[in-house]
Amino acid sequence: MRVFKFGGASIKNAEGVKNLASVLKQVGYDQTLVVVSAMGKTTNALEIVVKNYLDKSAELQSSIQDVKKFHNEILLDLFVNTQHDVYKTISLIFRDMEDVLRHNKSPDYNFVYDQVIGFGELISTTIVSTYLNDVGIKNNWLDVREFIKTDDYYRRANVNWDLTQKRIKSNFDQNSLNITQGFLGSDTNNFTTTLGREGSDYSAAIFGYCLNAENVTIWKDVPGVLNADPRHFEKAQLLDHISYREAIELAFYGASVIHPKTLQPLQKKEIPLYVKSFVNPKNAGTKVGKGVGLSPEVPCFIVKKNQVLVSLSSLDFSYIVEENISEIFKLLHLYKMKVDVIQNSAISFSVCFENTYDNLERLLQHLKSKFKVTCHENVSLYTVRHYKEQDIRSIEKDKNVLLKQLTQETVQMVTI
């Protein structure tokens, strides 16, 4: 059993959708599961949907027909006959969306958030399901909802591993090729859930985990894992081989190419995962498992952006102690805040993390009742992994460091 993992950027088109055909005629797809994600930026359009939505906006029905007319000139290109019943089924699911949206009462936006924004992959997987069927490679549909379970902790929910193991086992037929949805689940009343952007992998992970997979692979626009973002550092190496501990720990620091709970269950059961590219679907890429640390031995660049960094003091000068810093994090859970970087000395304390769910006023409200609080928005996290000096002196260059972390494998810097 293999499970392949294809993302938005792999079917952001028709001419995509052709070449996951292509990909699984050169690779073979007995016995295979495929995750896919929503098409291109689809994530992105609905997420307007909702906030029109929310915001009562005059717009609403003007994103909601950006989604529609994307997703219909990729139909147009991948099925000449309008009148082919995949045109019937992806407006049927367009309909269930509006419903959901018509009969809503919740003002939550975690909630509302995810019944929208699942109709991405719901449509895509159709598109792709149905194409796939057309040109020979013959497939079932499943819906991912009815096998991966959660709580309902919306926008990042957590796997009931033990009910989403035994759905799998009893409902999931192994000796045919399935296509199912990415970054989805449903909790103990059907909701949907979701699992965290870039979600997609771990549900391939997840899936890997209960099959008992002999491998699983990450389709995408690059030859494997890189050791930097060539979009933010020149002369980028591609790593051959990396340890479970390694990527691990890059996944933890923020790389892009693979999500941080992406791992964990595939280390479990030393699941190999590969991170391959769907352009050149027969070069080796990279493979995450057992042995060698880091192939090759380079550093590895990571840059997080849009960070905050909150420094707090007490107001008497007084010590920051076990008691003060327990209820910092008790605030930044309370606020559901993504922390990256803790520093604290006597009397100050500094922490540096991600604003997902934009609850950074209500969270300082809180802490200036008790401490001296200074904010900045909209920094940047460096991470060097395997750093040399010379690596640390090309960031700092022309940036104005506001924070500093050494240890012996890695350091950080937050800069504006």
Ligand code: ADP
Contents of the next structure:
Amino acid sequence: MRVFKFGGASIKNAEGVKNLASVLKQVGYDQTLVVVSAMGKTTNALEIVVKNYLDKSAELQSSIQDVKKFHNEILLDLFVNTQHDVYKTISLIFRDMEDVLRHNKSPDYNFVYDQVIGFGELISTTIVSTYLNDVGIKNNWLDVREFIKTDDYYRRANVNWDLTQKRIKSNFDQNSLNITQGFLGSDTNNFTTTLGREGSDYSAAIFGYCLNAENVTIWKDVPGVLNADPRHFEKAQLLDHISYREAIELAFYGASVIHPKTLQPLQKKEIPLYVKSFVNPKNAGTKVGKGVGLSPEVPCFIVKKNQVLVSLSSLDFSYIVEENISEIFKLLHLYKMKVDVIQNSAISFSVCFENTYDNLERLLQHLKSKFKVTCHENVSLYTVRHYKEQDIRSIEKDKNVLLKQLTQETVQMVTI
Ligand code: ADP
Ligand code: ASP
Ligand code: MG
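Having gone through the form predicted on its own, I am curious about the other one (the form predicted together with adenosine-5'-diphosphate (ADP)); can you provide its structure?
Next comes the full complex, this chain leading.
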């Protein structure tokens, strides 16, 4: 078995869907599972729908129309005959989505989010699967929620590995080409859950692990894993081979080309992960696997924008000790902040994190009742692995550094 994953960028328009078919023809698709994300920026568009719905905004209908229109244009390009069944199927999926909104009684943002957001992947996979069948690439469409079972931590659900393994072992036909959704799972009550934004890479790894796949390939708009995000750094270089450990570190620090949860299941079974270009599918790309740490050996740059830096000191000038630190972490956990860096001294504690759940105001209020608090929003976190002095200087050159932390392998700098 091989597992392929095509992300939003690869199917952002009709050309992309045609290209996906061409990639499969070029590299073969026997005994392959194709995991597909929502098309283009659909997930962002559905986030607006969810927000409008919960805010009871007058814009709700127009935000739904935007999503419909985007997909309809793709359909018109792919299926010239407007009597094609796919038009009816897609409009039924949209009707299901509107039914969810109409019948929902829950005020829980995270729950509603997962019930709505998953439609992006249900629609994209239906379009891709139908198109592939039409051009002679016969495949089965699978509902991933029958296979990937999770807890009910909506928006960042945790996989129930035992149950998922069992479902995949007993219900998955390994002998054909299967198409399914990335990013989604379902909880014990069969409500849709999501695995965290950009989680489709992880979905591919979950299947790779449970199917003992030969390899997993994620098809991207870049030649492979580069030593920096080409959107933010000039002259990024392709990494030919990296170890699981190196890839885990890069993804953990924020190299968004691979979702951070993707690598550990693959490492456990030593399943290679290929990151390849959907534009040049025959090129080698990057292999993540056993052996060589990093080839070529170059510094790797990662930047995370829109982070928050909070510094705390005690109200009575006493030291920040274990008790305070444990309290601070309890609050960070309570408000679901994703912590990137911490630094403490005798009288202060700084923490840089991502405000994924929009809880910053509440966290700050809580902290202010116990500490003196300063907060910088919209800071950037730079991480350089295998750094040289000149790399640090090049980042510091035109920025104000608020926090800096060095280990032998890695330097991290919070800048504004
Ligand atoms: P997908 O379509 O699968 O969602 P993403 O957009 O999440 O793909 O990932 C591809 C993008 O990741 C690239 O366009 C690139 O801008 C970004 N990226 C960030 N860090 C790196 C890196 N180290 N190497 C390559 N691409 C990177
Ligand atoms: N569609 C989801 C997102 O945009 C999952 C993914 O693309 O990996 O976050
Ligand atoms: Mg993505």
